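What follows is a single chain, given as structure tokens, in the form predicted alone.
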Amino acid sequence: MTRHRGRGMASINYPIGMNLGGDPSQALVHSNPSGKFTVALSSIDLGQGMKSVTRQICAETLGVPVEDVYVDTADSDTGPHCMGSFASRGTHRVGNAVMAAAREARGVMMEAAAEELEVNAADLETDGRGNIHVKGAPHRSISTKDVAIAAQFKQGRTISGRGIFLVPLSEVNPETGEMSPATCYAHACLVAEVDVDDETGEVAMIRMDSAYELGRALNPRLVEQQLVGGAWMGVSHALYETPEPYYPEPVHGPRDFVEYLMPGPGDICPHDIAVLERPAPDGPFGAKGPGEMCANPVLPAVANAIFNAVGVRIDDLPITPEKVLRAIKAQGGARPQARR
């Protein structure tokens, strides 16, 4: 029995969102009398941080503390329209819609503050701590809470805003008919290192090193967590998860999470991540978002690493020990490739 070490690399470019019908998302932002703001969305948080990042975008646009913003992802019947939480579109599409809605709400808030302070709205600015003051004269100020009270009970204003983001139509090349299906792309490169046992066919992850370019990272900790978790989803798809042996016939298939294999704590390996920021011109504060791209480069990188380790090329996922062992036997033994 020999364990062979192999290294594989894969790089991808990933389109953000889609272009079906403009891929629209809408958002509503309104203030209550206490000066707190609510963002209404139909975009669902699947655990990827949708609520956190849209909350940050709204607060930054309004110029209020992030703790003064609440995000309500009720449902598609009561919330504004959204195409859905898929295609890595959340931060870019929904974030742009929230920014537009918050910008409109901020305009109303500044007009209400201007009326109370008896100045022009263009002469006012927010301090990010819940106050609005005259530029160059911070002593002439009013809290966003007092503005909200005045707007709703004195001025008869509703501090609210509506926002929608719609991908503009692509230009068409008159000669070829070529169009651009996306307005921006994210990019990734990942190197996987594995050990392959030539007697059992088992593959063990040794380490991963990766670089992701995803626009501006609005919440670096959330980005890192999503990249780590997404990479392990990729490992799971590459080596473990399958509805076999008789899909879609469930006979003899996995019945629970004891039989449905996924990597566990003992399978985790070190993963070094570099986040490269190249702001997208049409992204909210330059953001694109990681999304599905987290898992994508892992699968081909692992397959390439196995080839580098024992010389077998397997293109049918998941790459189970049985498949590896059959391939090794078919070629007459392991044939380690040169490592570069």
Contents of the next structure:
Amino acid sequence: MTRHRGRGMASINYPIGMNLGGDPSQALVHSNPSGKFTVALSSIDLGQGMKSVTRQICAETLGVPVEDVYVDTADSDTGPHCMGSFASRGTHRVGNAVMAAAREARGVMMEAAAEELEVNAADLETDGRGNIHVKGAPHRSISTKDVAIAAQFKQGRTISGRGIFLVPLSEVNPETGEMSPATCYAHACLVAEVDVDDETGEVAMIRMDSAYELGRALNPRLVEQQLVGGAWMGVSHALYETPEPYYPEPVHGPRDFVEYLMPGPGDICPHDIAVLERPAPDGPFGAKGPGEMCANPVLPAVANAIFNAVGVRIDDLPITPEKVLRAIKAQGGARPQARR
Amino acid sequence: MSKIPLQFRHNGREVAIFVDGGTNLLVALRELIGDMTPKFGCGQGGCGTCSVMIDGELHLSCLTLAETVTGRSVETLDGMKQGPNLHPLQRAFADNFAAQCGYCTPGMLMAAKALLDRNPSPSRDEVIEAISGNICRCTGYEPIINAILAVAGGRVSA
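What about the form predicted together with the partner chain, after the form predicted alone?
Every component of the complex follows; first up is the chain already shown.
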């Protein structure tokens, strides 16, 4: 029995969101009489951090502290329409909608402040700490709370804004068949190192090194968290997970968590991640978002690493010990490829 | 079916409930006591998110008959907070971004506490073994392991 070390790499382009039906998402922003703001969405945060990121986007656009913004989401009965949290579209699509809504709300807030300060709204700016003042004259100032109270109880004005993000329908070029199905792309490159046991066919992850280009990372800790976890979803797709191991035969399908294989804490390996930030022109503050791309480069990289280790090319997922062993047998033994 | 009276300590507080025969501890805690911190994941002992401590030992509440805890002490995540302060493990999980969707977190925290209670300075391998009965579907094992090691190394105080 020999364990063969192999290294494989993969690079990907990943489209953010989709173009079917224009990929719309809406957001509504309004102030409460306390001077705090509520963002109403129906987009789901299932742990990826969308609530945190939309909160940041709203606060930054309004020019108020992030503590003053509350994101109320996940109820499609009461929130404005969202296509959903998939296709890595949350930060980009919902973020853009929130930004548009916050921009409109900011316009009303500045008008209301201008009325209180008896100046032109164009001469006002926010300090990001909850105050609005005349440019160059910080003492001519009013708090967002006082503006909200004045708007509510005196001026009869709703400090609110509506936002929607919609992709224009991409027409097919009749000459070339060309079209633009996506508005922006993220990119990644990942190198996987594996050990393949030529007696059992088992593949063990040794290390991963990756670089992800995902626009501006609006919340770097959340981006890193997704990349760390998402890579292991990729490993899981590459090596473990399937409901139908002998598809199209439904036999031997897993029935519970004991039979459905997933990586456990003992399977993980070191993973070095570099995040490259190239702001997207149409992203909220340049963001694209990591999303599903976290997992995508891992699959081809692992398949390539297995080929590099033992010379077998498996193009059927997951790459189970059985498939590796059968392929090694069929070619009459492991054939380690050149290391690069 | 007749009800069975059941008395035990729940996070240091005496509780008395009536359960149907065959009720598991997870259902008793969630539905009769109202402690929603142990989660229902698979109901088969395969995921670990229902983990609780019984007399200081880690158990899967979904596989524990409620009747068997009579007179014993059951600890859940709900009892982990120290007054208004987070437990050092909870603090470390927050600081290390060791939760994404959060569904495995209660079980992970209980498994970590059970480990540190009997071994205050575990090695990385011992931490991995201690949480190997718990599935994290966001596969954030790395930050979870780091969070537990941070507490073990005394680098976190609540």
